[in-house]
Amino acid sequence: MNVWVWGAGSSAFGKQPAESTASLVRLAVLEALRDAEVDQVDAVYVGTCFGEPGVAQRTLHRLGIAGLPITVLENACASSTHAFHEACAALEAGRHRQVLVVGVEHLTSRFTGALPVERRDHEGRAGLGLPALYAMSAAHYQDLFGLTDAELAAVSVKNHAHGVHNDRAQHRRAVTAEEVLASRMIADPLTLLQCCAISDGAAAVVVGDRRRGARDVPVLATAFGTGAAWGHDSPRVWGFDLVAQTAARAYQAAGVGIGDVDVLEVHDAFTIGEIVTLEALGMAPEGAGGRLALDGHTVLGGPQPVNPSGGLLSRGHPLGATGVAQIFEIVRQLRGQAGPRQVAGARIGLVETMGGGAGGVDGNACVVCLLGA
């Protein structure tokens, strides 16, 4: 692709109900257009899930942004990962040279606690919401391939050790597989720690066509997908196959395979997120994802780091923000700019986002993305 990101920046992210969704914007593309040292753009693309109408122009035209095009995506938590990846495509297509992404949610000013069910899905008429769904794909691992209750604690485990390094994420603090596991249970085997908070942030980047900035980031491949009818009597998880079909294009258009990635930003919403993520992506057979977090593989130091930032479970999980926010990690940690938290010799990156929760379909949206140094 002839597709660049020239600046990356971000909020910080947590619970902030005395910040407005402008005002986490605004110093997320504030630093962005710093960092791309650019001062306009030629058109914006925003993800958002549960922004209000017209939150795009609402809050960009205090910045000056106005006057152009303006798209606005949702896609579930894939919402700002799907806006980049419509952002690359009208960049090869030659419709504009340089263009924003944004992602942002204010999810505090909505809930107060887990998301609510989508009532007119069956899923939701039963009352069967993500965190219940990811716990029927943990369980039946357990059930099929053994996977034990400390794989998946160690997963939390890595992502908060990693959180602990990255100064914008929700939560910074260590914990142990003890306390993971005797946190309250959520849904059963999923308890708190291994369950993300709700939060509020924003993420932008700028992205264009190749330039003479030796800082800028070349976008390898972006692909996006939404997946097909899935039942109950499916031989995989929900959500497998899907990103398993995506990641699968990326590479064949990046001309790598999941042994070249030395650095990923995967949905780890819930902990068997990860694992089965990790499997789909290739990084590990069927039923093998679960050693991969306590054999230290994807841990800072082991061969494959995947979530520096601490992911969703730490960094945080404003869902229309988080697929810019795994892009801005990437491109800090291609250009060497990750601090403590900095995967040595980083050269290709993966970003990879799952969107989901309409009943009888495998994953609203999966949108995967490799990023090269």
Contents of the next structure:
Amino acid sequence: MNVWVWGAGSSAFGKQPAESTASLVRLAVLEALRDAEVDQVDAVYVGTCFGEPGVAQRTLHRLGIAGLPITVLENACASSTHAFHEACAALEAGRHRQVLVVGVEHLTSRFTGALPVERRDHEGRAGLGLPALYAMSAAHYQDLFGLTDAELAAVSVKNHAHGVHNDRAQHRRAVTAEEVLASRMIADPLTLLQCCAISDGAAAVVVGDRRRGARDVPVLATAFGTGAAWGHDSPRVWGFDLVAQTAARAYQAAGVGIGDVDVLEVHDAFTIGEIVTLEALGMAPEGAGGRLALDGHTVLGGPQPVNPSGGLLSRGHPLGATGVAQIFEIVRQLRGQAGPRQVAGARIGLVETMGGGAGGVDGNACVVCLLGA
Amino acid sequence: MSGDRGLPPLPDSRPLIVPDSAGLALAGWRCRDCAAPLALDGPWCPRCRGPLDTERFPLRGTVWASTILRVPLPGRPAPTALAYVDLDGGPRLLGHLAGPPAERLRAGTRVRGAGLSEHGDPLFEAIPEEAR
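Structure of the form predicted in complex with its partner chain, given the form predicted alone:
What follows is the whole complex; the chain from before opens it.
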């Protein structure tokens, strides 16, 4: 792919009711532009889920970014990773030379607790909330594969430990497995510390074609897919097949496999999400992903660290901002700028974001990106 | 369930549960070509585009997964016991578990319909061993 990430920026993530979407976007975009050493772009792609109408234009015109193509995309949690995918495709097609990608979400102004599944959809109308949707995947894994509470907790322990070193993260506190399992039960078997928090934030990257300078990070491939039907004849938990199929296309396009990947940022909205995703990415056989965190494979210092940023569990999960925040982290990692959470010698990084929630489909959308040498 | 204050009530988009000779049944559809069972209406089979015939699926099946949601949602006080149930020969249906929410049912548990909840959701209960 002839696309490079020129620069990346991010606001702090967390409950920030006093901040507007505009102020969060401004922080992220200014950092991304400075990091890319540019002050203008040709086009903007924005990902936001519950976003305010006109959020991009209202924010960016004050930065002198106006009168250019602005495209806003929604695909649940994968909204801004999808925006990144579309920006890369537009660059490949020669439509632009340098493009700004923004992810933004202000959840504290929209929700106070667990996110319901859209209440006009049949499952949301029947009382399904997102914690329950993921909890039923976890319960299914416990019943079929013997996934243990300790294996679930290990994901939370790992990602909270990683997040301690991330100055943008919402939760910068390490937790023990005992604390994770003793925290309030949200949806059996998922406890509070296994669920990402309501959060506000924005992240931005500038992508463009090849230019002189070694700091730019090559985009090897991006793949995007939406979920097929999921129901009575789907033996796997929702999202598994969509991640696996999307990843397969990304691996093929990039000419790499999971064994080549040094560092990953994946969708751990709930602990079970990381376990299922890593299996679908090919890191472990189906039903065996629970061992990865517990055995240290995915811990910083292990063979393939996952979510060194702290992931959604620690960094926080402002839906539309998450995808670009994941890319921000991988860019920092591949440039060797991640400080105390640096994955030594990281050359190839993977970003995976899963957006879900529509009843009857195998996830709304998934994006898998491979970046690096 | 009504909508938020000042907003019209939510449309009821749930699968239709109707009285049946054996209690309650899902009023669904089956594809004439690929035989896929469906809980939701559509102009044709969403899998193969084949024509649909109506079919009643008794509320009897096997738990695919279940959980107790212990936090409230808008219009839904906690806790609630939820389950995906694969109806015998029918579609996978989201329902609630009858009785006070206590423990989730394991995947593979045989269940049967137990009426409708106060919110109009299908309720399921485990089938006792002797009745299987």
